[in-house]
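Encoded as structure tokens, the following chain is the form predicted on its own, with no partner shown.
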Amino acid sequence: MKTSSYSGFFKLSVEERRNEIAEFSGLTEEEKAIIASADTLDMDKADHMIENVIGRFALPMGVAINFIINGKDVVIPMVTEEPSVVAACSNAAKMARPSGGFTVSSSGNVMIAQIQVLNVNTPFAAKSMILEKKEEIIRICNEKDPVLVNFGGGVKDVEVRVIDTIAGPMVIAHLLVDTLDAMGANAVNTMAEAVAPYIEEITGGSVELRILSNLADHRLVRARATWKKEDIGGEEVVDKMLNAYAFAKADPYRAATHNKGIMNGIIPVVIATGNDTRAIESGAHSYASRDGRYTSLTTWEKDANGDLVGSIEMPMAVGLVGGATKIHPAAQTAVKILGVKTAAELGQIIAAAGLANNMAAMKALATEGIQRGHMSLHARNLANTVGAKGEVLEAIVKQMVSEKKVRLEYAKELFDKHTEK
């Protein structure tokens, strides 16, 4: 497998398809091991990572196919539970493939931590106190971290906001961590606790809450493409996508939905990659909040050939330096499939499989609606669920979505017709 692009992928064994990545990403025999494996966390491993432990729990890790990213061939593992989900990724990068894929960027890797400063009699006199001090306050945090430091990150700067609140008026400090290859929430709340008492004494109020902040609005990720109509049903079918983005854009009831839809693109490589999902969602969501009303993470465009233009912007906290990324082999081998080396280079992925979840799924709600698509998947599930294997599972997945009746009941019925036999 020398590109990403590959016809007939599904129809292959795992074994086969272990194997074929294995070989465009350079796995060792050990690393196919890993990925095969559900008991690849041991159970030392996984009682270290939290606490009261009691067992593991596995999940079934695909690969999205079929994606150009700045002219590069990439594989994306997905670790998810959704039937459909990897499927529309790979199509929606293979429909993009003609105009070039996916081109990404992102604007560093700063973090905020945010100091909340109370009892301030002058709130707005505070905040240029602190910020007459920054030079100061940089030095304190920094020292507290100078590995860091040494690698070219830490603070970077400091900003102060004064807001209302219903228990007054608040002074917010923030600090700008450049955390460079790490998620870095350790690295932002250990130096938020060490100047806090500095800010105390400048401001001559009281230092309550130090901690960083999801809203990771300094560590954004961007991804476009563009969709030849041709190649995706026609103008008709773009006018139509847009409509579906209209409403999206202007509902923030569509808006939730369709911002799921991006998340099912992102989600399943932040889990694969050992990162942190809740850290991902608070951001993405909060994000698509900024203006005071939730909307789309995604803006659809027409462009004077009559092609669908999609981007994508969002925070990205996504690291590859410390938590469960170097603690669960699974997550290392994912990693090295995606051969990224930066945690900018990791979000910038991540952007564009939500990019193509969102366009796949918008496609299919404009064209044949979403159910036909996982009706398929999801008789093939209840079959599965019945114990049905082989052509007898073919079978039933092939008569219960010819006729609409995709029941576990029903499931149940056709295999036990088929075992009688």
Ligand code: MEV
The other form holds:
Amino acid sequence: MKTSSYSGFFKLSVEERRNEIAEFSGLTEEEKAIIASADTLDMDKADHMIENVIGRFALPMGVAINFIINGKDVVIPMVTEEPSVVAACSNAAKMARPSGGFTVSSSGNVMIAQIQVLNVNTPFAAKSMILEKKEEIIRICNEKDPVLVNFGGGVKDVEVRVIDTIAGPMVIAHLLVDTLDAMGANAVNTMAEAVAPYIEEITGGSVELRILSNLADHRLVRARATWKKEDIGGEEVVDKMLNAYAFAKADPYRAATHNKGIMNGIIPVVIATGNDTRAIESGAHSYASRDGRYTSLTTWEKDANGDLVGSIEMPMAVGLVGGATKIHPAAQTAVKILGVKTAAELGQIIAAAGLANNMAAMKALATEGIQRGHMSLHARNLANTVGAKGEVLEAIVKQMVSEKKVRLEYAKELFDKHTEK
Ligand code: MEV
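Since the one above is the form predicted on its own, can you give the form predicted in complex with this ligand too?
The next block holds the full complex; its first chain is the one shown before.
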């Protein structure tokens, strides 16, 4: 059986690591070449992705290893500029292996499109009028996307809210659209625009905004895992981590940073698979505020054995078809490395990565502090920046860390000394 648990993976060369992952995921030579090259996205494709293109921008792709997710070994590609994120994610996954890794699930792929109806004198009656015509609304919307409907997707329900605003009451209709394996922004926006005239006709009001909501709370993913106390430093560490969690749960200032650590695990996978990072960020943070106060996206508890149990639930509007996921060859290769066949599976793995990074951050913060681990990675970055390589780089890193002088000028000074010899 293939395992995602490698010892000393970080000690391999980039090429050796790529070969290991290629073997794990069954990558072809061509796919290996795609992730090896910074020029994977050709200029013509880039020029058609956004406007006013003048070039391309490369970032490192790493892999988080050691994950077991729903009983299956998984390797997670991560694209990020931040040192220590991939190592922390892999480390938390390693510590979760003895208890079986991560269990994940999701609520489905339903996105919300909002339709804002103004100038109605009787908003609650207008709400009823819209709901009375639900079947016709669904028919008009689904006519716009027969392919989605053929595969089992399309509008499944209509909800209507009356909200109070500084501009008076407004009637807000929600189309609940199953977008299957697409992120779905185009599909739901098209439907909302198509049905707007009919909504005006039945309410006598005027429709203004027609756009999806990123608070995708019908598209939730969940992940949970147990870390045995003996694998993470004992019950004392569990208790300290629970205090760290209690802090984040109670205080929005801390919750913002706690959740940032979760997004450290989430966004790199969203980028690697060509998905929309801003949609995921806004969904996450609005969901974290759903009870009126911003709080933690994760929950941490201690079970009867004294082991640490973490769980996460959050919106996850990611897709596998369309957008940059289909266009960008490296994103396609990342999807192959993940071995996912549906958007829901992708979202669930992303949730596991977020939970893992949160666990690693809380453990570090509650014990030795975050800087120790960060410092050696930062030192490595600085040594790299001044041009050091191989043994020289290792020697410079060691010296900076042991002397606790992790600064660019010092890295340069040490590098000059080494190269003078
Ligand atoms: C740094 O990128 C992330 C942390 O600040 C997260 C946290 O504080 O929980 C370490």
